[in-house]
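Only one chain is included here, represented as structure tokens and corresponding to the form predicted on its own.
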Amino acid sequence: MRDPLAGLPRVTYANAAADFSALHACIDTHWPAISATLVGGEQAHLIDGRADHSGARVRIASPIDASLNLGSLPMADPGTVDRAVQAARRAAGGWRQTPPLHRAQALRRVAEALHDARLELAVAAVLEVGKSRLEALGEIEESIDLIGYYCDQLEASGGWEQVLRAGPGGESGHDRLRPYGVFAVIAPFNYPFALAIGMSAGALLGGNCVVLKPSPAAVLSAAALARVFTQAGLPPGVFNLVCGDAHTGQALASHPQVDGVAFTGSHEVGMSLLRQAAAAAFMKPVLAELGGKNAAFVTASADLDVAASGVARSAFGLSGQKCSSCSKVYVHASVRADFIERLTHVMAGLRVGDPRQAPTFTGPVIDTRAGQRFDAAVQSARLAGPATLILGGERLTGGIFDAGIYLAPTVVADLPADHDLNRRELFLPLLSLQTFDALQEAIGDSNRSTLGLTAGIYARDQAELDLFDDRIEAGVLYANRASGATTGAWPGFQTFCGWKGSGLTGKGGLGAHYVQQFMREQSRTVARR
């Protein structure tokens, strides 16, 4: 079948200003047929290479329009989880013995299948997560590059095996990384492909088998992903999928024959998984990225137009539902008024609406709980003072807005430094603006957060850039980026490592040290005969 996207511009997180008119025309042409195949079906688990429909069924509603029935998902009980883990355990021996370079070849076939299906996959992400068209396509392209980059790393290292120095008496030493066995992969809704694929590909390339538990808000995407892995020809049981809620995730993570857990989600849940693993007879690896309270800094030397664009895009893209979203911006007092004027102008051009339509920048939030958090946050800001809420602050109404939960991009200003909105990850389109006189003090205030994922700065003064690089406590740093103050990492170009409470291992995804974390070191010494 001819690739409908062949010859059209490739979407990344850094090229949002490109001309995508031909791409949108192509999407318009193919959207009806693709969406018709996705909507209304009964999704299934994937266990040992076969569909499994066991479990009570729950209706899947689209956040775009609650009346749009996307189908149903089965809720896996502990018995279903056990079957999936046992299937992975049976397959683990053969997959472990598969040469590393052959595993890379198998994952490259997965990347090829993703490429062939990227328009279908993007439509699934739009329908069930509410991503914009470009955000969804960009995520699929990132997923393809994730696999390719991790395969490159494995191939370049020769499978992470090396000969060590000769020992006393002529002994030969050899060092290698070996798989653990079976990894539970627990993925969130906001990047249903990139995060599920990134964690799964790391585990698989490391020689482990996988049981993936997606968010119940991202089951269409997970089912499409399972089809991709099946089409790529991975042996049965190497990749398994179980659908369900938090109870399903807990049953999977705590299963005695799961050898490690990869998780992306909240700090609270990630730390509970770590404590659970530490309480066992021996420590199992827990690889987790746990969100952020990400700050940008706009200094007196900044290009304010670039800063306003970058801050707005990072704060309000996907309606703030990214672990890397810009949640706080510290602005030098001398440029505060000018920055707010430019930020207001940029925000006016970011269309909130139905993400199935081409002009939409951001769509709805994922569910009613997000809407309730927004209402509570806005009320909290209002109680802090009448001038605190400077932009937005309301739910949007009328037309499509009445069918889902659509929130106005919101800016609050001058809240006390220790106010809850300045310290807690919100996952909402809400930006807190703080004013500073000394950059060092602003960085110090940001560093008081227990989280340390991403941070950005806008400055043309090299001393300010150097101070930021030296003092900020975050794993992913950006400077003078119009496409996103704190968002937009790409495989092989940026790593994505959370410091402090934002991560557990000190090494992040998208980079050169990720796949090795799914393996454990073993040395072999052979004495001369």
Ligand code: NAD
Given for the second form:
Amino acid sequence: MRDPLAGLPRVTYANAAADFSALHACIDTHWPAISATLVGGEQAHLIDGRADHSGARVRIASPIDASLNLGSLPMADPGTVDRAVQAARRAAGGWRQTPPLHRAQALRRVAEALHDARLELAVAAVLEVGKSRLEALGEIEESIDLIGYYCDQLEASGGWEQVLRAGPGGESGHDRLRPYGVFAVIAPFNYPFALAIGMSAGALLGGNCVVLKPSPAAVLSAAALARVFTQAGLPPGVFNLVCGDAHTGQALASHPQVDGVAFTGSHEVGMSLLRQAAAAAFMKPVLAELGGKNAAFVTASADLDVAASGVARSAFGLSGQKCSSCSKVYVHASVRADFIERLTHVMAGLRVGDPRQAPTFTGPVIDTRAGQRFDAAVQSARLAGPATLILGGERLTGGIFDAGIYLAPTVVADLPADHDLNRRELFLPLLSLQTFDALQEAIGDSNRSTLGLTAGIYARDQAELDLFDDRIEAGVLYANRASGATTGAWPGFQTFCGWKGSGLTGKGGLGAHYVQQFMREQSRTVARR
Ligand code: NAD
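Compare with the form predicted on its own: the form predicted in complex with nicotinamide-adenine-dinucleotide:
Every chain and every other molecule in the complex is listed next, the one we just looked at coming first.
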């Protein structure tokens, strides 16, 4: 299909507040036809280049409106997982021997196919994850740039092969990075394209074949993605897809012929996969990018309008369901009242609603469990004291709000430092505001989290910026951004590395050291004959 968005401005996470009226008009025109082709069908696994329908069928729900019929997905059992792994194994020899620069060319074709399918893919993410139009389109654009960036890295390195020093007697030596074989790629629901594509592209560029297991809440997107990979002409078996839940993921990660696992998701599941791998006869790589408990700091020298915009966008975008969502804001006592006033003003302009509609900033949360977590969180904040809940706190009702779970952006203040809501990742539109007198102490309190993904600061005082840079324990830092206090990383501009419990390898996605993690080093010495 011709790209209907050709000639229209690109959406990135940093420009989401720009005027996209022409883009929205285009989406309005094409939406009915695209959504009609996407929904209602029976999705399938992709094994060895062919659609495979094995397994019990489960209805695909839309968080926007429980009555929407998005179709069904098959749940892969261990037998289906085994067939996908065997297909990947069979393809692994040929893909490993494909010269690295040819692998990059193949992935660049995937990026082109993604570009042409941008609108279809974005519609899938809106319908099944409840993303706003701009969040969904931004994610596809990110995925395209991400592939390009990883290809650039591979091409610049010439495939990570180098000559070593000559040894005694004229021995020659080479060092090279080589693929492991077959990677299981297990992805979460909230970025159904960027994460599935990022991990898969890393594995494929590294010369591995892939079996992708997406979240059961993101199967329309994964199936659309599988079509893109097929269309781009990857050999059968190089990229495979199995649909299913935690049981499918478990069968895949523990399959004896899987050589490595790339996982993005919760800390709990990531750590369980690591422990499982460590209990085996030898350690296979587990590349895991996990949750966050991300804080922003607003000092007395901050531009409070910029701070309020950045904090609100990061706390409530995608209804708080980003690993990088801002979940705590530490505000200097002297600007607390002014900051709350501006935050309230910004929040009033961020529309919660049906994400299919143009003006919607954020839509529903993903499922009933998220709704229950919200109710419990609000209840525990209320129990902490009558003045704790300062904004929001309720489920929205009436019209589309009765068809899904739509939550009011919520701010709680002055909870005890070690209150559960200040320590646990919530993945909800709930921001905890803490007041501080000394920035150093606020940073110290934030660092007591076992997680360390992203963090942001608003300050004009250079000493405060320097203190934050020096002390904060997180892998992705931002200063003075109106578009997002803790969110909005983009390939080539920010790397995305979780410190502490937010990641396992000390190297992040979107960065220059990512693809190499899917490869292992081998040196080769040849004596002179
Ligand atoms: P999740 O951990 O529940 O599930 C992630 C994936 O793992 C899904 O495909 C799921 O089916 C599968 N899975 C669940 N249990 C499994 C098991 N025992 N064995 C194998 N596979 C299993 O996460 P989610 O709810 O889909 O996503 C939200 C989480 O992901 C949050 O914690 C968020 O912070 C994190 N996340 C992290 C990043 C990052 O880059 N660091 C990005 C996005 C999301």
